[in-house]
Structures are given as structure tokens and as C-alpha cells.
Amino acid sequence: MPLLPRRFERLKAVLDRRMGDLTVLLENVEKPHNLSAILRSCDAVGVLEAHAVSLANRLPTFNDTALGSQKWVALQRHADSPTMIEALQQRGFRVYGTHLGVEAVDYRRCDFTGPTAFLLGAEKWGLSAAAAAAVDQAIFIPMRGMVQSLNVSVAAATLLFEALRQREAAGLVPERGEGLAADQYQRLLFEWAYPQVADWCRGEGRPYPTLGEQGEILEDLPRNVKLRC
């Protein structure tokens, strides 16, 4: 079925806003419901992608909790956390680890208007000791009751919400498409708009065609590819 010209505007003011200098770093975060909520919060707020590390053999699986999330906030995969840290750090990011250390500082206290990762930690150990030395900065969520942390999906929700309310109040929230560069821009559009025709581009080691104003497909495809659009 062809792609409607209102489904392609859509796609274009979501991507418009999408932040690619925020996201979050989650270390071995399992349950399906938490890792669903989460990507649930990242979409909510603009997060172009996820970074994860997971236990030995264990595949990020997602539930009714994302509400279909997971298919526009990219997971990616890290092989074990301080390679996943220094990565995003060497991309100028900071990292942000909730840790209740002796440097650990009220979340509020931090300035999350610059490229902004927050590292958050397994459901019942929190950070590894790994980990949590690798961080820029440990940062805590005050509590007032007798429970002294807050589930991870609300902590992420929290910390993300957080940051956005920052990069509102600085002018720093994209509108048009600022927020990524105009070539991972014009990428992500495509595999938004036809992830079946995206697919056979890559198997075929060819670009993406171009896309008209309204979202047409400004080539002449093989005919068993037109009907994957």
C-alpha cells in the first residue's frame, strides 16, 4: 500500500524533533516491561537511540509496555559496559551514571543542555563497580521514603524528562530537523517511511532512492519491490 502523503508528514514531525545528542546507556536492564517503558520514555521525548549491554546470550525482548516504541528509538547493542561508555564519550557525550557514591550529586544540580548520556544499572544491582568508575559524573534521584531508589523506567523517565525541560528552557529543542545531521536525517526518513524497500537497498549495496514532497518514491523500482511500499 502506498505510503499517504498525512502517515509521511507525520513520520517528518517526529523525526524533525528527535534529539541526537541525548540518549541512555542501560547495563543489563532485562525485564521486558522496564527495557518497553524505557524506550516508551526515550520516545516520548525526542531520544534518537538506546545503547544497551545485556547478560551472556540474552536478546532484548519488549512488550506491550512500548506500545510499538522500539520500532523508532533504536537499540544498539554494546559487548560490555566501559566500551560502551568510553564510545559515547569519545563522541563528546557525558555520561551520567545513577549511583549512590560518595560524588554522587542531586540530578538537578547538572546542566543536561550538552550531549547527555545517562548510564542507568540492573533492576536489583544497579551499576557494576566497572561501570559506575567509568562514569563523568554519578548522580542521584532524592528520595523521601523508606525506599531508596526508584524503579529504573521511572529514574530514566525522570532523568530524560529532566533534560528536555532544560533544553526547553535554554531554546535548545529542535523543531525542524536540527537536532541530526542531514544526511543521517534524510536516512532515517527513508527506513521510517519504507523499512521493506530500506532492507532491499542494503542487501543490494545501493543508496536509497530519493523521496518526493510527498513521500513518493522518485524511481522506477523492480515491480517485486514496489509491492514491499
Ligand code: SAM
Second form
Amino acid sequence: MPLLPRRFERLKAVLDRRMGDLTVLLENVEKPHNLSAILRSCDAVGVLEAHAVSLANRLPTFNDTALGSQKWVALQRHADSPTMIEALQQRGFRVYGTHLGVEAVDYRRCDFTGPTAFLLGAEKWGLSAAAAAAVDQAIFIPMRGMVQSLNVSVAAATLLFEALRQREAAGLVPERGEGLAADQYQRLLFEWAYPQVADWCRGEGRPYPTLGEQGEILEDLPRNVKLRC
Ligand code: SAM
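Show the other one: the form predicted in complex with S-adenosylmethionine (SAM), since we just had the form predicted on its own.
Below, the chain from earlier opens the complete complex, with every other chain and molecule after it.
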């Protein structure tokens, strides 16, 4: 079925608001419903991509809780936590580790308007010592009840929406694609609009075709590829 102009407008409207400088790093968060809920919150806030390391290299899995958000928020996988944290730091992100250590500060005292990555730990164990040692700042969400911690997906949502709130207050939330590099925006738009054609192009090692105003492909593709549009 051809891409409907309304669908194309919707894809652009979402990409227009994506933020390449806000993300989550997940250390051994294993339960599918938690991973799913975290990616759904990322999508809701406008996070471009998330990052994860998994126990014994297990593949992250999702369930219905995600409502398909894993299609819209790419999960980049890393070999181990120090490597993941360093990769983000080298890209200019300030990495906030979530734990209750003595050096941790109330998250409401932090400025999340710059490039920000929230590191969240495993459901049972929290952050590893190696990961906690590598972060730029430890933060916590104050707890007033009998139970000492939040569910990891609730903690992720709390922090992401605080970052969004701060950015909105500072007038820093992208509305017209300024949260992404121009080439990244065009690449993602094509992949979101035509995932199967994008797969074919990658397999062939050729650039994605140009799109017209209404999302139509401005190039004559082989018939069997056209059928995938
Ligand atoms: N027993 C574990 C511990 O001591 O860290 C509890 C892990 S908690 C269920 C899973 C993850 O959720 C934590 O690693 C952290 O990333 C996040 N989290 C839970 N409660 C939090 C809070 N109050 N502040 C910040 N992060 C929290």
C-alpha cells in the first residue's frame, strides 16, 4: 500500500521533535515489560535512541507494553557498561548514574538541559560498582515510603520527563527537526516511511532514494522492490 500523505506528515511531526541529546543507558535491565515501558517513555518524551548492555549477551526482548515503540526508538547495544558510558561521554553527554550512594544528589537539583544520559540499573541489583564509578554524577529520586526503590521503568520516566520539563522551560525543545543532524533526519525519515525498501538499499549498498513533498519515492525502483512500499 502506498504511504499516505497523512502518515508521512505524522512521521515528520514526530521526527521534528526528536532529541539526539537525551538518552537512557540500561545496564542489565532484563525484564521485557521494563525494557518495553522504558522505550515507550523514551518515545513519548522524544528520545532518539537508547543504549543497553545485557547479561551474558542476551538479546533484549519486548512485549505488548511497548506498543511498538521499539520501532521508533533504536536500542544500541554495547559490550559492557564502562565502554557504553565512555562512548556517550566522548560524544559530550553528561552521564547521570541512578543510585542511593552518599555522593548522590536529588535529581531535581540537576540541570538536564545539556546533552544528558541517565544510567539505570538491573531490577534486582541496581548499578554495578564499575558503572557507578564511571558516571559524571550520581542522582536519586527521593523516596518517602516503606519501599526503598522504584520500578526501573518508573525511575526512567520520572527522570526523562524532568529533563523534558526543564528543556521546555528553557525553550530548548526541538519543534522543527533541530534536535537531529539534517542527514540523520532524512535517513530516519526514509527508514520510518519505507523500512523494507531501506533494508533493500542497505543490502545493495546504495543510498536511499529521495522523497517528494508527500513522501513519494522519486526514483524508479525494480518492480519487486516497489511491491515492498
Ligand atoms: N536493590 C536495587 C538497588 O539497590 O539499586 C534496586 C534496583 S531498582 C529496582 C532498579 C533501578 O531503578 C535502579 O538501578 C535505578 O536505576 C532505578 N531506581 C529505582 N529507584 C530509584 C530512585 N529512587 N532513584 C533513582 N533511581 C532509581
